[in-house]
Amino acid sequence: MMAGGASAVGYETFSHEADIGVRGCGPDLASAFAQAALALTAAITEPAAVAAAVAVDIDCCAPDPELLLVDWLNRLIYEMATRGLVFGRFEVAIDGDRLRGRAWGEPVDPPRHQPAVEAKGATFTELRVAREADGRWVAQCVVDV
């Protein structure tokens, strides 16, 4: 969850009509993207309840950080949908316009994970990737559920 201070790292979801906003914060862009991914998981299930049994590598490339965030989250949604997984741990490295990430998770177990929603896609609604005045990075958008 969110914490205060210039090096704050955390995630949160926020209401947006029938959809769900996801927001990640961190001391650098990669941390904010990893936290946004945790917020995506938190919209579905409790991230701490997800075992890191399977690792999936994800590479994305986009001309600016906002498009890169949408691509990253949509790749995660695609991998969860096609593999029947839910992710609970993320590692992200960003170099210019390229993101290299790894997501760890496990097959969805409905009785245990009790998924609240099915994420369908990250959107451009409320899309924002920026460095705040306090130095932390924020990465957010609305996810269609």
Contents of the next structure:
Amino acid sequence: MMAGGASAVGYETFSHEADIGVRGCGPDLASAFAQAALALTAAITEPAAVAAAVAVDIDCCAPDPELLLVDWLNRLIYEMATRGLVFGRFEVAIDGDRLRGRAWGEPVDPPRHQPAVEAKGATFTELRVAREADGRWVAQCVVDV
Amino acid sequence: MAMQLAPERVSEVEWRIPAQGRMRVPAVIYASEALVRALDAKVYEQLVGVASLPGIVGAAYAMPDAHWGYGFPIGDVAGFDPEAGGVVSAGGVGFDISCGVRTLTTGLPRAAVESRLDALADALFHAIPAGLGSTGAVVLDDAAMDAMLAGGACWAVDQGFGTAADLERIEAQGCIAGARPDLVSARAKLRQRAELGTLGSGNHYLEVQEVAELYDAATSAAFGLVPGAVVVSIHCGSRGLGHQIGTEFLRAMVVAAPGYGIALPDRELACAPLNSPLGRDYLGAMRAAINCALANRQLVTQLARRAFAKVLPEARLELVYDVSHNTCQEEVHQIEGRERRLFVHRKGATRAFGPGHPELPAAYRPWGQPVLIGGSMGTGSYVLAGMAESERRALASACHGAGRSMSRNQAARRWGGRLVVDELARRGIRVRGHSLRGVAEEAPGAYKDVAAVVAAAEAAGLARRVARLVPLACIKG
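Any chance you could show the form predicted together with the partner chain after that form predicted alone?
The next block holds the full complex; its first chain is the one shown before.
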């Protein structure tokens, strides 16, 4: 979970009445995005319990970092839905308006993963991508589940 | 000057935030004092946002089960006039387009089911794909996908899933006009390819219920509900197709809004003019998703019928009604004495036509539209009937469920799934689910008091209570 300091890396889910918020933090934008993806998985299942058996490459482009976060999470949701996967590890590189990422995961196994919800889509609610006063980056939004 | 977001009390069950600042119309909340006190302040902010959108007519309405959503609150009703610059909002419909409830009678009393209830719960759990990653038995190729998106439950019946009699008891007779499968993206179709006939997860369910209490014997009889009878309620939506359409159009509307001259107070309110290419495209795709949801509930119904046939072959599952509670529908309403054609967003709200409405099946016309209210696993559900006053109160709308009172995080921290299953079992309610954590997040204590919600809806003139249903068995994703 989250810790303080400019070098802190971490993720958490946060409360929303109907749905669930996902938040990632890191020393740079890309690591905050990777952590936000872990928070998305945490809304569904325990990320540490997901094996890195297959990798999926993701490439997206958006006019601003907030839209890029929504696109990144929505692509992960789409890949999970169409491939029947859950992801437990992420790598992200961001260059200007372009994100190139890789997600590692495995086919969802309900008895083992105990998936609590199905993510429907990332929303613009509580959407925030920003550098905090302490220097770390935060990337968050509410996900409809 | 700061906005005054605390609502003014108008009556026992009506509250109002006067139009101010950027608001074009007031916000109206139908709820008891206790329900209003429990509302998250974010609901007021979201209502004010909705009330500020171009072309909104009357007010931004919140139903008694309203809670904090994304963009529009859950439990919101808002009508827009295309001739007055009105808009359509993908976030105002929600990702789970046409999520809804259908209730079926079984023709059996509880006594005939009681001894077979465990076997029935197991058979239903086995027959109906539910939960993350589940797939349906019907995999659609491109042509079948388009036919399903154009035909809805009518397509499903044509394919042998149910009978023509089912269609009479579905909103729009099972198929909404104006669907444009060609405007549904390849990604949305791929996401749906193997998801038809699946329940989903989260708050979706299939419940076997007993009619526990009647509030109006004549209307109950017209709806086929008798005391002690066993019924089945199914709560699910348009599955991956709707989710993807919502995702894509929400983004497109965020990007396009400035070009349409729409200043969004928050991007979550993204919308497009009804009379714009993007607005029209969304309506066409959204209607295809409504048909997808109607087909999906029809397939799940047929799976439930097969499961019943194995365990209780004497059961006859017949529809009471099928209502959607995440839609934008084109309707004619009386506004200040004149008819206006509006596009009514109901997000977590149910259409509730009063007696005599021409869209109702003839058998229901004297009584008003059945309004199906899903409660929590423990507390039960309600069947209401639309009231004449609802037209003037909230564009003929009512609540849709209990509404959450606690976040998923809080619920999961507070209750273990096993605890919830065991506690419900002690009360005679069988729960079958793929995820104990999912059950914990849906614990009855995480929801508002559904009895208070429907009492407020009735007192406000939105819909009146007809029958209360209590759960006997619940199938969760």
